[in-house]
Every structure is written in structure tokens, then in C-alpha cells.
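Below you'll find only one chain, the form predicted on its own, shown as C-alpha cells.
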Amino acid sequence: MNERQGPAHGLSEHELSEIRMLIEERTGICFDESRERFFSTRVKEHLRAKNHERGTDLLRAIRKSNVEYEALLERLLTQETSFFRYPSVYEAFKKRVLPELHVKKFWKNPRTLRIWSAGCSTGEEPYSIAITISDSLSFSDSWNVEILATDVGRHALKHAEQGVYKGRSLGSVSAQQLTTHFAEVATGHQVKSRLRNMVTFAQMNLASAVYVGRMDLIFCMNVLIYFSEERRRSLVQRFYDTLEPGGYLFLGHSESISKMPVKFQAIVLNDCILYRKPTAEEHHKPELVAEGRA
């Protein structure tokens, strides 16, 4: 009987553990017990796809080559995403946050709005932000809108820069938005250049502190879940320091920073929680505010 059962089975627990530790060391991303099955399945898929015989071959490849390492990381991190993935977040953004920023910055010259999409994957999130801004009448061409979209995955960013989408990814885009903001191409629908020009894509590892300048808004949805508690705390602190006073942090539905020492104001709107950095005059205000409907 053949002892070797093919590359898919050539991974020991020790090798999986080594790969897990290497990723955490380099990126701060932690695949804990709750993701054990997902992690081993994806690594085995990668082993097969790369035609490696054993886990040691894969380990050698990712230690030696950045390209090989990033390819594995993308397989582990890239998830199916879509435009307007959390409708309540974009509703709050449109009805609560943008009008507030409009009033705050109306007399500034130039009128600049700076937004960071941290962990932008294949680009649906930053383009959803750009569409929401474009559809808000008060944010017409008289505003200078800068959206910085960062991700650790080079392949995902390439997809994002091309801005071509199809199928389920566009499920929540209205017919009006599709006509206004997309052009039909052979492989799907491409985001029009007017919106693409609002977004700058850059490869970034969130575990490394890179200066991005001051931001009015930060979207970091379903990213914190990948980090250890300690990394989460330091990242949320960095977001707080990066935000302008009165700026907002948007997180995914399953993510909470209520037990962290940073002093965001948590504003509850329907099933969405916005985290607002208080201005100097507002530090005495309550930390949790329920406002009902957006």
C-alpha cells in the first residue's frame, strides 16, 4: 500500500503551527482555535494548488519568497465581499455622518474629506463609500474627496484598482447607481473613472504603524477579528490618534471596542454602532448615546 496519500495530506500539526506562528509574527494576524478548521483547510488547498509534497516544502517557500508568502496570506484572508455589505452602516454614513461633516467643514478652503478604508480587500468597500458620497447632493464637485484604501493582499488590490465587478458582488447596487457609477465592459461592470480617481489603493500591513495623516472617517470592518487582543487595542488606539476630533470609526457588526481604554463615544443608530472621537469640549459627554433611527 502506498504510504503517501498525496500532497493534501502532507501537513503535520507541527507544520501548521509553524505556518500560523510565522504569519502572526509578520502581520499580527492570529488564527486562533476558533478558526482552526478554516485555517488547516485553506493551507491544504494552497499546498495542493502549489503542488507541494509536504508542509516543509511550503514552509521553505514562504520563508524564502515574499511572493509565495503573500499568496498564502491572500488565500487565508480574502473573503467574498460585496457593495454596501452592511446597509445600516451606509445609511448612518449618509444620513448622520455626512451632513455633520458638511456643516463642520463647509467654510473650509479647500473643503477636504479624508477617509481610510483599512482592510479594503477587492475594493467594494471604498467604492461603496465613494458612491454614497457622490449620491449626497451636498458633496458635489466642490469637495476634495480622498479615500485611502489599504490591504495586505497585492492580488486583491490589483482587482480593486481595475474596479471590474459582476454577479453577487453587485447585488445591493441599485439600477440607478449601476447606470450612474458603472460602465458595462466585457467582463462585468467597471467603476467609472470619476469614482476611481477618488480612491488611492496601497499595500499595507496594519500591524506596522505607517503614518497616513489625519482622517475624518475610518472604515475597518471585519478586520479586527483577525488580530490578537493586544494588537486590537494598539490598532484601535492608532485609529483614535489618526482621527480628527469629531471623526468617526466604523467597525463590523461582530466587533466591539467597549472594553478598551480608548475614549470613543459609542453612538447607537438602529443596529449600527458608530464610534466618534470627541472634540476637546466634549470629553465630559456620556460614552454611550442611543439615538434611534438614522
Ligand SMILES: C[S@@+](CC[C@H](N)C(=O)[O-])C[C@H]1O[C@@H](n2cnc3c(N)ncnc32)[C@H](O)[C@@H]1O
Contents of the next structure:
Amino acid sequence: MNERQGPAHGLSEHELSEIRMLIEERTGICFDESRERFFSTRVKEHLRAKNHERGTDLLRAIRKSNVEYEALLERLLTQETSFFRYPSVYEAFKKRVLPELHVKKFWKNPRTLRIWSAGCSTGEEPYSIAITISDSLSFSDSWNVEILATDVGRHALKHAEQGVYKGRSLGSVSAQQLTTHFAEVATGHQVKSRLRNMVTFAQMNLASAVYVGRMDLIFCMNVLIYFSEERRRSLVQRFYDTLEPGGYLFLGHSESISKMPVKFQAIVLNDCILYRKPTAEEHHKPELVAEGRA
Ligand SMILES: C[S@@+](CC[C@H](N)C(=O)[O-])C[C@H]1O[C@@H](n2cnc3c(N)ncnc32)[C@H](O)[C@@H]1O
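Please show me the structure of the same protein in the form predicted in complex with this ligand, now that we have looked at it in the form predicted on its own.
What follows is the whole complex; the chain from before opens it.
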């Protein structure tokens, strides 16, 4: 029996609300009114797919078994992504941030760059970072580049590790980049091992504080929008603490942290905002800097 043909199953408002609370408590993802329809449709789909008669059966299963819980969670995650999703962010990364890091770190030994892609979905974001570094950082081969790419979704991470993409996901990859950084395989284009070796994928839930070491850059794009205000605040504070002084936080276009108490410098470049952690000497500088073109 396929998911559509399954019998009508009982799922009360109360059970839906219990499931909603459980997901929020464990992952921080908040299904508010704007996403209510998406949430109830997906949970009902899941109930049918798992052949549970009632909502209480599903609740019991996800409370008892982590495998069952993760299966439901996977159905509820929004994992839309693509290479170079916001071209202006990668322009700013290439023209403003990488030259700054080059000057700051070139004479360090070892010459290491540590980057965290938090909520990396199927991997397009960390690989876009790796491509930008490889194409734009002077003497990129002489750097030790470590990109930690984490997500709560196991299926997405499996896809990311294989690094095979096709169709719309590759829409913003130039012909030159496709030839340089991808190999054609039967199922699409696979990111070459030189770039794949820069990236380490790991399952990680951003709702639990896990130590990842100091980072030069953190990309957390289109993840905070799914969290409650309180979770957002604590995560942004965690990112601040994790960044090296002078490090940058990249967020999605609709994610502003301007009202949060954390003291990032907001640098406005074209249509993107970069958040920079000031160095000890820079704490007196203005918090908002408009710089126009990248
Ligand atoms: C819309 S995608 C964004 C992907 C990519 N950052 C981008 O902007 O293209 C959001 C990702 O956040 C992940 N996510 C949501 N809640 C999470 C959590 N609590 N911990 C880790 N990852 C989470 C989802 O699994 C999903 O892959």
C-alpha cells in the first residue's frame, strides 16, 4: 500500500501539539502558525507511511526509539539548498573576507583556515565554500583548509558525503568550475576528491552545545529562521564564542541579528550583511559599517 492509499488514521490536535513540542525541545525547530499546514501534512504522511493506527502509536514509537524519532524528523526538515545559493555572499567572501584572512594568517605556521558550515543539508554550501577558496585564495594549496559541515539530517549527510549533484542544484556553478572541480559520473557530477578532502561531514544537532574548536568563519544560512527567538539568541552567542577574534558569521538573507545583545560588527556589502567578531583592540569601533561594494 503506498502512502497516499493508506487508511485514514486518527491524529488529534493534542497529539500533533505533543509531537510539535517534542521536536522543538530536541532540535530547536519551531513549527509556528505559518508552518502549521506543512507540519500536520507531513506528520499525517508519516503516520500512514509507518502504518500507525493512531497518533498515540506514533508518539510512543518516537519517544521509545531514536531511529523512529529520526525517521519522523527527516520528513519534517526543510533541506532546500544549492551551490552558491546567494552569489553576493560568495562575492563578499571572495573579495573581502579571504583577502583579509590571507593578510592575517599567511605567515602563521601552520597556515590553517577553519570553517564551520552549520546546517549544511546535502553539502552544496560547504562545497561552494571549498570551490571559492580553491579559486580565489592566493596559494590555496599551501593552506591547511578544514571545513566542518554539520547537519541533523542523516540522509542529507549521506548525499553530501557522496558529493554527486545534478540539475538545478548546479545552476550557479560556472562552466569553468564544473570542469575544474567536478567529474562526470553516471548519476550526475561528482565533486573531485581534492575538494571533498577539505570537508568533514558530521551529524550534529545545533540544539545541543557540542565543542567544535575555534573557527575563522561560520556559515549558518537559512537555519536560524526555523528556531524560536530564544534558541536563536543562544546559538548566535555560541557562534560568537566559537569564532576567532576577527572571524566572520554568514547568515541567510532574511536572518537579521541586529537586535540581539551579542556584539558583532555588521558590515553591509551590496545586498548582504556580514557579521564580524571584533578583535580586542576594535571593541570601541561602530557596530554597523556600511561599505557599499564588495
Ligand atoms: C534550508 S536548509 C539550509 C541549507 C544551507 N545552509 C543553505 O542555506 O543552502 C536548513 C538545514 O538546517 C538543518 N537543521 C535544522 N535544524 C537543525 C538542528 N537543530 N541541528 C542541525 N541542523 C539543523 C536542516 O536539516 C537543513 O538541512
